[in-house]
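One chain follows as structure tokens, the form predicted alone.
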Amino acid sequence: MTMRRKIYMTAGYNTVSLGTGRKEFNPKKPRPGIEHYLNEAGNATLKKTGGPKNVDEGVVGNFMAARYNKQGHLGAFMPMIDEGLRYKPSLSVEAACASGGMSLLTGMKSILAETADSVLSLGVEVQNSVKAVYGADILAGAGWYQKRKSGHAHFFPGQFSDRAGAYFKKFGRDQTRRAFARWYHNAIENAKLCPTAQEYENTDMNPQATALNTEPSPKMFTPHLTPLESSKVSDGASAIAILSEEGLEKTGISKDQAVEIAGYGHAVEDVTQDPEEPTRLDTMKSAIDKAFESAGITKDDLATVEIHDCFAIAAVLGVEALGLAPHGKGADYILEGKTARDGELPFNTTGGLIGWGHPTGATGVHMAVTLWEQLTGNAGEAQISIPSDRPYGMSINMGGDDKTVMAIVYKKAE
């Protein structure tokens, strides 16, 4: 599938990813609610794009506000962001942890369908409203909830712990755990360069050693993964403008401050079924392959990747799904330093889900904002070099245990 119309993204914004690790986070004190985050992110993007007059539609990606915050109907919060958005079309979309990616895809499809020239895409989640044990139950809804009673107390970490255990058995525990530790090190290293990251203030000078010396405990967490190899409980929002060529012209933003969407892939698997092979992410591979075909590129054209590292094992399997390493060799690829910010293909340059944070419904939009920053040279201290012969970036946003995946290819606009 080729893109029948040019699509641009620009004017991205991330709030702080708030949760444990941030100095301003105190579980015993009142914290901002979902309205605060929608307002902050939405207004920041509107300010850059010339205000609500340059918005045709709005879309909010969110997973479980109805349970975390007892709030549904999030599309109707758009006019709260700015009165100029009153009576304009807006809706909310949900695809578990890929809700942010679904927000992007919904906006992109409006541009492709020529029903809009400009869409304000947001993603938001406020998860620290409940204790972690209750949050685990809420997050279990990203999978088939009928399995909740027979699953691990920490249901989703348990799902990916099972994948890690299968990978250990098939390809070796020690080498894989060393790769998990290296991945954690890179996540913290990158997060320390991004002021909005949840781990921005992390003071550990050797995260790799810390992770390697922290053994999994089934009594405390899961049999094969530690909390350091898991994404955070986070509150936050991200926003970005999705525009046609005409929409971009109306904002007055120059093309060199925008990214063009070169292609995308969307794949979904049966949520009621266990994975056929736990050491592979087959749905992710399908979405990635579709995105490469749509964009007319290969993995060798990528300068950077934002991957859904909800757990370190997902990063290892994601490296393999991208075709960067053969099945069973993803751990080696990471240990060779190829995913580090100075490596062959830098991943998650602001920390990813483990380092930046994982406000569930916001994550897919956060990935787009990070790639927009990198490809336009606006990433600040987190900026990496983008080779002229590899001008592309890819975001891979996964919902549930490899059940919904959106892969999007970006390039600097010309």
The other form holds:
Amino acid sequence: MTMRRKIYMTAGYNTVSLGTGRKEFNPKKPRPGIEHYLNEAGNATLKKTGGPKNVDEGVVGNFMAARYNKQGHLGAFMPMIDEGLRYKPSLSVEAACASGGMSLLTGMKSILAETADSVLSLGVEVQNSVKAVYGADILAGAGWYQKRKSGHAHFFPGQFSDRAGAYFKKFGRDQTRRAFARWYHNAIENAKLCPTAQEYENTDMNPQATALNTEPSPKMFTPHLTPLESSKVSDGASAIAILSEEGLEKTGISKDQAVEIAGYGHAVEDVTQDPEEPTRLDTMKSAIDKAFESAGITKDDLATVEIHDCFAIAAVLGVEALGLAPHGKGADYILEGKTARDGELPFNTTGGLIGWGHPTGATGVHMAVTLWEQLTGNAGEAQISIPSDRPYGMSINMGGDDKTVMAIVYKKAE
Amino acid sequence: MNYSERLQNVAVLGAAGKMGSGILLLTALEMVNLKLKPENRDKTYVLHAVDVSYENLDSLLKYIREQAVKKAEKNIVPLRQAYAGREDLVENQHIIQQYVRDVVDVIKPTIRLDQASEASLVFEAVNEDPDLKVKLYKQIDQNSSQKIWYFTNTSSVPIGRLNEEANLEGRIIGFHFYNPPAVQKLVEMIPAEKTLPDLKNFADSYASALKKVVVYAKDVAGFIGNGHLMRDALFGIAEAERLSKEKELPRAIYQVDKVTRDFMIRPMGIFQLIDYVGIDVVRFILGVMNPYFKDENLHSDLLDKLYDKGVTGGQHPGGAQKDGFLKYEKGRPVGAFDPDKNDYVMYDNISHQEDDELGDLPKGWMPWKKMIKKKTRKDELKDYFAALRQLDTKGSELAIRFGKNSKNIGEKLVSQGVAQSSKDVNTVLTTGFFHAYGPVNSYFD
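Form predicted alone done; form predicted together with its partner chain now:
Below: every chain and molecule of the assembly, starting with the one above.
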């Protein structure tokens, strides 16, 4: 899959990821709804790109507003953001936690198909409308409903706990749990550098020790994963402009403030099937391989990765899916500090799903915004240096238990 | 009749009260817990919620539902397993709803006492009035063909007396929950001399199923909890009266309350605690206890005086603190009562002067709320009280007097055999009263 037309992304914006950890979050008080988040993120991006006249179409990634907020038809919220968007095409897309990735993909496809020169891509989710115990029911929709009855109370934590348990058994529990703790440490360390992150105000001086001293509780949560090793329940939205060469010119934004999409890979696996091998993320690997091929690069060309660490075990398996470590050695790779912000290949530089937050439908777009910030030098305190000999960033956005994966390769536009 | 059979038909008397509603909840949860076991699926569990009016019972089920939802949300992992056989219950929310229905379904609210005669086990949580209790037991027994077992939640009345007067032949045990029963881990268990061994064993099983911390007390009026609290309260009142020889009583009350809360790092000052329990209740319990202690006078004229003026403390129906010795705004004390003027003297007008007289808080002080969360609490308290003993202030002097007296009360409870050990006394105070340390310590020596 070669890119028959250049695609740029720019003018990204993330709202705060609101939920436990943020000082302004109070579960007992009313909070903003999806309208607020769509408005904030949408308007921020519009402002930078010159307003609605520079938007040909809109797309909203969202997973389960229909249940979290009793709200469907999110595409039709686009003109609410700015009335200049009235009568322009807009739609919503869904692929569980990869809905944000699908929002990006839909925009990219419109550019590639030459049906649009500029797409406003949004992702949004407001999850704190229900307690986590009921949110687990909603999120379980990312799996096959026929399996819900036999599944864990915390359905997805349960699925990935099974994967963690299998990995423990095959490759050793202690070493893997130490890697989880290191991963958590990096997530918090990075989140503390990003003012919109849910864990921005975390005061733990030694998150690694905290995570190591927290044992999984099968009765309260899952047998092999602790809440610290899980992504958060979050409210938030992200927005980014997806543009053709012509579309970028119209906005007046200079190329060095944009990223170019070097390639992407999209892969889907049968949602009714259990994973073939619980210690591997095969669909993720397929999407990554496609993305590398499409961009004509290898793992050695990457400067940074945004990976879908909905659970720490997904990060370990993701490192292996990327080919950075052989099967069973992903934990070592993390433990050696290679994924830390000062490591060989910094991952999730603003905290990822565990540290920044995981407003499910927004996450894919949030990853794109983070990479756009890093590659164009707009990441503020969280900025890492991008080596000139390996200038690429990659986002890997996963829906369900390795069922839909969207991987995108970015580099600074020239 | 085994444990599970005994719990198939139960009654709670005073079920809508502060203690009764908690006991009802815990018992309903335990009954559903049993019912969900495969071997009990076909059995019927009945819990009679007996109280005096429909108005009281009306809000009871609302409380039970809310609490059952919370319980289910917290226990969703084991609950999913318990309901695994129910194909129609798929999502957590389905299971939680079903659990709440199951809990509410066992409860049969009633204002008819004769319903209780159907039960094989009766929890009694009515007013602390020995005659009323005896009357109820007799009436229930009369209408029953079986030998009902009684659990009484009394905090002061000797169980042996209830046993004798109601002719129960050992079918009663003291099972004293602390408030609120659903949250408080402590249970004071008081077997009477004649309590049946089987009943004792059952009470142990029930307490352990409820995951309670059990402290056994000898059947002496007031047991351990009130045995300490009532004497501690009387000492607080006596201290205020002593100080009032040199100053107005509201100022003395302010000082004693502050010393017992802040200098002693307790959750509440002694006067706030009396108000919390209720001046009427404290007075009544003292009246129940006093005849049993020939060498002590467990009585306070000042309490009588306030009671006669209708100053009772206790809580409003919504849970808000009523004025008593102290006046409250948003649950915090803001004034102290002056019985001569029939009015409250506001703290704003007196606290500066009285605080100056008490002197600064010792080095290492922290509020009780912070102290109880400290893992290094023992060391912190040791250092703090060492600093307190070094100070030559009125505040530290009063604290030492109070601490020594509190220790004396504790040691006396042990020497009289009411408590089996000073450890038990300390457990009751730290668990049942949330104190940061037990009264039997060396902090004030």
